[in-house]
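Just one chain is shown here, as structure tokens, and it is the form predicted on its own.
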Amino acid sequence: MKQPDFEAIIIGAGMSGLYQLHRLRQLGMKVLVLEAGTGVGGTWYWNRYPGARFDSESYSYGYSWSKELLQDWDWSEHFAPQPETERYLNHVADRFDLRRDIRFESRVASAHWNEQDRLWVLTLTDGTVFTCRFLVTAIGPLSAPVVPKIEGIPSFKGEAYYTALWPKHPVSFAGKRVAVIGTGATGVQTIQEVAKTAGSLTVFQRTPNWCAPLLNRPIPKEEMAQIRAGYPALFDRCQQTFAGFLHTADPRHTFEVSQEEREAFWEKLYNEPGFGIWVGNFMDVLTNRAANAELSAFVARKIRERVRDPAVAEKLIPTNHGFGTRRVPLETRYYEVYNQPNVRLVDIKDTPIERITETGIVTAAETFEFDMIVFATGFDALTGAFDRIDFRGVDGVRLREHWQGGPKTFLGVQVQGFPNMMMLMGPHTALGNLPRSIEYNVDWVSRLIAFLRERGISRAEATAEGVRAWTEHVRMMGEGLLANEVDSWFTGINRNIEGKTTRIIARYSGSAPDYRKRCEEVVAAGYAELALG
């Protein structure tokens, strides 16, 4: 067999790629990371739009694998802003000397398996070619931004920005006529910031989302010292909770308690920071239709209390999904933005956008002129980043075609017919608080690669039976979840993309502990469920 340029190549230098590089280096491997950007950080490199920040608690989001790193980093806020997170990941890259194995401005165009030599051949967009024995994708579940299908976008002569591709230079909204298209999590964060200084802000909303208060605040030095001392217990709790957050479901059912107790509990959660009201609620609010309707009615009342114009409030209350069945944006005075005289909400279900012109936006009812348009139009989630690279496995089979109708994986890590390719945070893995899942995913992949190297095994592939069983298990775990009855990135829907209009099960809906338990069974059996050779 021909010897490859590198034992392993990792695509992406975000949180997954950085840790994977560190772990494979510990194995003594020759590794290369290919990163499309000019710096490390992944999500926190590209998404530098105004207002971008954590909605997991900062100290539960950072890496847990280095005691030294935990001791020498102070978080300034309970929910850190993007610039701080980017500084943190640069600190990690510097502290562990990771940059020397990262090739920046290197976008992968294709990755083709060579069966004869048992290696992957990667071609960059500039024509450079690298080969490797093991290919690890660290391309992220939310990293492929979507350009909406609106006529005339290139014709706009004002400033135009995509939140997921925000420029590094400062952008001023002061005194300008600004449009924001989109009210998902990114749109909510952006709108809050734009509204502070824009001369006028027009928000174009297709689907309102249920939002809950973030309730962020600074972390004084003394409190940071307490957090640092409590890291072992904190990360232990994250290991035990359903989705890796500090919050986890209340063991009670919604209708086990009186209406007064329910209201008091929800009031408490609504006035606490973070995702508690989403993932720390009664255990049946995401599966019981009546329970979810009660919770949704509670949050709807909150929106009506916070928005002065009743007609605007009703436009901001979702009617096509219940609270928590789509990703819940956390906000800071988002609803109060619509009380400002310089802010207007346009419902594009009632008056669709027809086209974008040189000077603004034309809807079915009105013509608008803008100095700036911000597209907060989301991502081609979970599979989109894979679709943008020409992955070809055994016999030249394309991954995109192999996954027609939905992804098929083993543990969300391997795909039949694509030997030696390991996915970090791919479809069918446990998501939740991503860094907690990332660390386990990376460690599992690292143990598998170490196992193969120690035994001189040059080829590892998921089996048809393993993929069938895991994909069916993922489907079964999603049964009964109200979220899987709703169009969202959770279910693979993006109406701006051809072929992404049918619901699929694209994520693992079980608990993180259950996911890890199943993965450990594979390890304990000596990876007998993989085809090794």
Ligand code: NA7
Contents of the next structure:
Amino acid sequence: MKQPDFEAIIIGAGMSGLYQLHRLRQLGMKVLVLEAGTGVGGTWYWNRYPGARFDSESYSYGYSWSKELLQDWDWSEHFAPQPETERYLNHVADRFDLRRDIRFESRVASAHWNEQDRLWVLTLTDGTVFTCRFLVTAIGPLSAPVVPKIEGIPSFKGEAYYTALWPKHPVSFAGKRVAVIGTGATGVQTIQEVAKTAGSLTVFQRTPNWCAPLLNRPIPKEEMAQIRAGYPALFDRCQQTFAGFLHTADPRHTFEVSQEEREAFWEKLYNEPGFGIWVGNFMDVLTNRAANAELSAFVARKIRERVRDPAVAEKLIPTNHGFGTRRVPLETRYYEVYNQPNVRLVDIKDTPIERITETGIVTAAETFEFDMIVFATGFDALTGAFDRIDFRGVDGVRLREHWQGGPKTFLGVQVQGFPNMMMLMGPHTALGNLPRSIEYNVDWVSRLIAFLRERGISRAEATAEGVRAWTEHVRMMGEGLLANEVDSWFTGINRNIEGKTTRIIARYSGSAPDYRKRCEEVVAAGYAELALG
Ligand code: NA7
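Condition change, the form predicted on its own to the form predicted together with this ligand:
Starting with the chain above, the whole complex follows.
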């Protein structure tokens, strides 16, 4: 067998890739990270659009694996803005001297398994080739930006930006006629910010989303000291909650309490920071249709109270899905933006965009002129980053084809026919508060690789039975979940992409503790559920 250039290659230097590098180095391995960007941070490197920030509490989002790091980093806001997170991840890279093993501006075009030598052969877009024994993908569930299917985009002569590819140079909206297309979590954050200075802002909304207040505020020094003292308890709590957030569902059912109590509880949640109203609500609001309808009606009332023009308010209230069945964007005076004289909402369900021209946007009803168009049109989520690399496993099987109709995985980490490839935050893994899931995922993969190395095992592959059982388990966990009856990136729908118009189960909907329990069973049984050899 030929020896590879590296024992392991990690694709991606975001939150997963950085920690994975650190862990594999601790095992004494020769590791290379290939990163497409010029800096570390992944999501927090690329998404530098105005207003980008956490929707989970900063201190619940940072890494928990280094006491020293927890000691020396202060978060300045409860929900930190992107520049701070990017600084944080750069600080991590420096503190642990990670950069020397990261090759920047290195986009992987293909990764092919070589059965004879039991190694992966990676080719970059510039033709450079590297080989490795173990391949760890740290390519993110929301990292493949999509160009929307709208005619004429390249013809626009003004400034045009994609939120997920935002330039590093400052962009001014002052006095400009700005269009924003898209009203997901990204669009909402962008719109709030652009509205502050734009001469005019026109929002093109296809589907409204149910948004809830973020209620961000600064963290004074004394409060940071208290947070720091409470870190062990805080991370302990995140380990126990359903999705790794500080919030977790209330054990009561919606209709178990009186209407007054219900309203009072929702009022309290609506006035508290973060995802509480989504993941800390009555335990059945995301599964019980009537409960969900009642909660949606409550939030709809809030929108009507906040938006002055009743016609605009109605357009901002979703009618094709209930609260929390798509990702809930958290907002800061988002609805009030539509009370500003410089802001206009265009409902493109009523009057679709026909095309983009040199000077603006033409809808079925009107012609608009703009100085700038911002595309907040989302990602090819969950499987998109995998589709963009030509992964080929045993007998040259393409991952893309192997996953036709939906991903098939073992624990969301391994795929049958793709030996020695481990996925971090791949489809079918517990996502939730990502860094909490990332840390577990990375630790699990590191333990597996350590096990293999200690025993001189050069090949580990998921079995057909392991994949069948896990994929079926993931499907079953999603049964009854209202979110799985709705089109969104959660269900793999993206109408801008051929072949992504049928819902798939790519998201694990069980609890993070249950996910970890199952993964630990696999370890305890000496990885007997994998084909090793
Ligand atoms: P999302 O949540 O997928 O939102 C994309 C938005 O762009 C959404 O409002 C779409 O409308 C809209 N969109 C997409 N394509 C088009 C076209 N062709 N024409 C008009 N409007 C379009 O992406 P985000 O970046 O906001 O958030 C993704 C996740 O990243 C987020 O959930 C966080 O977890 C982080 P649609 O709803 O499809 O009608």
